[in-house]
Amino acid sequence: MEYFDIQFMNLTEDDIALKKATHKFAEEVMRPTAKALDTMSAEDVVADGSPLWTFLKKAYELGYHKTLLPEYYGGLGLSPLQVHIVFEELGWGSFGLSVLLGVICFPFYVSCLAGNEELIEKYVKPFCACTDASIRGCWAITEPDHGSDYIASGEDYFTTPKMHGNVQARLEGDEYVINGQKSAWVSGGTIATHALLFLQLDPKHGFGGNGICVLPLDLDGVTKGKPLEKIGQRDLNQGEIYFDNVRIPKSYMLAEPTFYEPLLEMILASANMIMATWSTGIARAAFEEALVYSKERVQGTRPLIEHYAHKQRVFKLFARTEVIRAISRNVLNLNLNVSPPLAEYSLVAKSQCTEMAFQNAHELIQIMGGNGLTREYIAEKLFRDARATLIEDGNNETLERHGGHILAETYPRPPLDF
């Protein structure tokens, strides 16, 4: 169904024709893709032969993978609202597998925004360069003992010795030996070749004493576990990595204590108004479903859509999907424009995008009825995956919490500077 942007009017021919090939992209290879992967076992969506491998040839052909990066790279160079553009089509296409997309470039991204020209020149470019989807990224920091409390800066208990964290490095000479485990929620885990690598350098410090990685994952001493069975996203692999005794240069350390706070902000910003634009693509599939529905769909002998109280029902999905993409597409100019971002409203991004992008899933079921819980319709997959992203980097409440202390910290900010 051919949506109106309310911001077409601001929108030139080439965003208007990367808007429409971007929709084609997810109608036709990730809709039909998301849909066989959701019914299969998580081991045989990683297995030679499955669809996920087509496509995300077909994505890397086309450029999806470095939707982040620089033009200078070898990456598309988008504009912020070119950005919001491409993730809100791919969204609406499969949250899972754009959540794939977006830590398959996490490694390579966060390199160019920590500075580090060595990595940029021996990890970025190639990457940029690559068409085949054989250099894949993941985001390796959840761990068994420790999830939304691994972004709790500011919390008292963040930099206790108590805050122990089950991947540990060493210095020794020039390289850091590490050791230790990432938990099954690494997104991406199991099918990687490099991770951003989250650990511990100096545990009288808490995490407050964590560093940040680059790490390719065919060193000696990476092993992998099995990929993640769960209800929502089934689209995403995600799963556990090992390591025992790994060596890594010391100049992969992208930062060390001092700058591990600052870094941590930095990506959380990136990362969070990610998540909040691809909703604003799963918040319209809802709303989409729900009105082409309530047009087809014959109760008391005419369509919902003419009963009185069913049109506001339809119009609060409509509602939502335009706050969704006003937030978002705002959230994602402001932080691709300022340096460092300001992660307070990538976290409002992010919560509240999120929520009402549920809101809509939820209601979508509602809506249908009986048959909102059948496979026989999207409805049912799309209230699986909106529910995940209330989890997915950072939960909500500890995201909020987060942003209530950069609020205590550092307001009033001084005006921004364009």
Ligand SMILES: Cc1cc2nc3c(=O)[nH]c(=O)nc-3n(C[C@H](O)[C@H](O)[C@H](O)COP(=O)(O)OP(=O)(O)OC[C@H]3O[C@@H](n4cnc5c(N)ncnc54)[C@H](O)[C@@H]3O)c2cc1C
The other form holds:
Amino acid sequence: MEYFDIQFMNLTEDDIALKKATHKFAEEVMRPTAKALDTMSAEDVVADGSPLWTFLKKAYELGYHKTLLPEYYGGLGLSPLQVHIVFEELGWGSFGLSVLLGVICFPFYVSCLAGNEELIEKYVKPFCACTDASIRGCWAITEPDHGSDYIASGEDYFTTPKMHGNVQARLEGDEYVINGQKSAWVSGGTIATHALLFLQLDPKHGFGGNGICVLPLDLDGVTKGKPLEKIGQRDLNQGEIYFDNVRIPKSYMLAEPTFYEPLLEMILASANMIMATWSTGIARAAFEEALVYSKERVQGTRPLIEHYAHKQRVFKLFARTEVIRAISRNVLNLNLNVSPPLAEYSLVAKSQCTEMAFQNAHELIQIMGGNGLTREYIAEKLFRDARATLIEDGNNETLERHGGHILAETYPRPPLDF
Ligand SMILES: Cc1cc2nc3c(=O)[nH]c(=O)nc-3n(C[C@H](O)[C@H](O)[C@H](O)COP(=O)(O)OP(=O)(O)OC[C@H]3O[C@@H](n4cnc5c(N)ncnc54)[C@H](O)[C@@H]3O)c2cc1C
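Output the form predicted in complex with the ligand next; the form predicted on its own has already been displayed.
So here's everything in the complex, that chain up top.
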């Protein structure tokens, strides 16, 4: 369906061409791949011959794995608005596959954020040059014993020695030796070649003693668990990663404890503004389905859309989509232009946009009645996928508590110096 984006008014010809090209990829490649993967077992999703691999190769050939990366390292060098345009369309195609492309890029993106020149040369540039999907990142933070508390740097328990990480590292000479386990929630973990790994370096300071490193997953001592079965974003593979005396050079540690909390904030700001951006796509997908269905489905001799009360329901989906786009575009534009990014705005965007996108998917099912629950239509998949976003990348309550902590500690902020 040709959807009129009010913000087309602000787009150049290049922006519109980018939007159309990405939409074509989302419609012709992502949607069919996501539909097929959704019905497969988690193990089959990542098996040889799975449509996942064809999808990834096409995505890399077109450069979608490096959407966020700067041009001087080989990235696409897009403007913030163009990044939004691409992510909205990818989110429309499939939220799960969008997250996969996002985490695939994450160790490399964060190496740039941290300004680690050695890793940029060794890993970021080859990743940008990769066209066969053979280099794939993941973000390994959640642990069997730690979910929300891993990012809750404002809570009083965060820096107490009782906060014992499941993955720890000790320094031996100029190498870190890593042991432990990350949970089954590591997106892309089952197929990743590199991890952005969060780990504990100095347990006496609790999670204040943490660090963040880039870890190639082909090193001795790394093993992986089985892919996770779950109800939503089934096209996004997830699984545990285990570390048994894995050794990395000290220089692979992007942040040791002194830089850990600032880098954690930057990562939260980045991940959450992008989650909001993808939410525009899933909210719009729900709106478009509602509109098409409402014009086709006849009840009481007329299409649903011609019933007075029904018009308001469809309008609500349109309204939420426009609000989500406005918030997420503004925040992306802000946070790709300031350094460090303002995490509180990303937390606003993620928590509000995912909630509204979920409302759209929920309402779509109601609009479609029984048909909304069947596998004949995309509605039930949008609903399952959108439900996961309320938990993913930090559940929304935790992010809101963290946002409140930022306000308490840093507001009023001094004026921004652009
Ligand atoms: C689709 C998906 C993709 C994901 N991708 C990744 C990934 O790529 N990498 C990765 O490492 N992890 C990933 N995760 C994990 C995700 O980050 C965690 O699920 C999330 O941080 C919440 O942790 P938890 O599930 O352990 O819930 P818990 O932390 O156990 O929270 C359970 C409930 O308790 C509440 N709660 C927790 N602490 C407090 C408190 N102090 N006060 C009041 N209430 C509290 C929470 O709000 C929540 O409602 C993913 C999750 C999903 C669903």
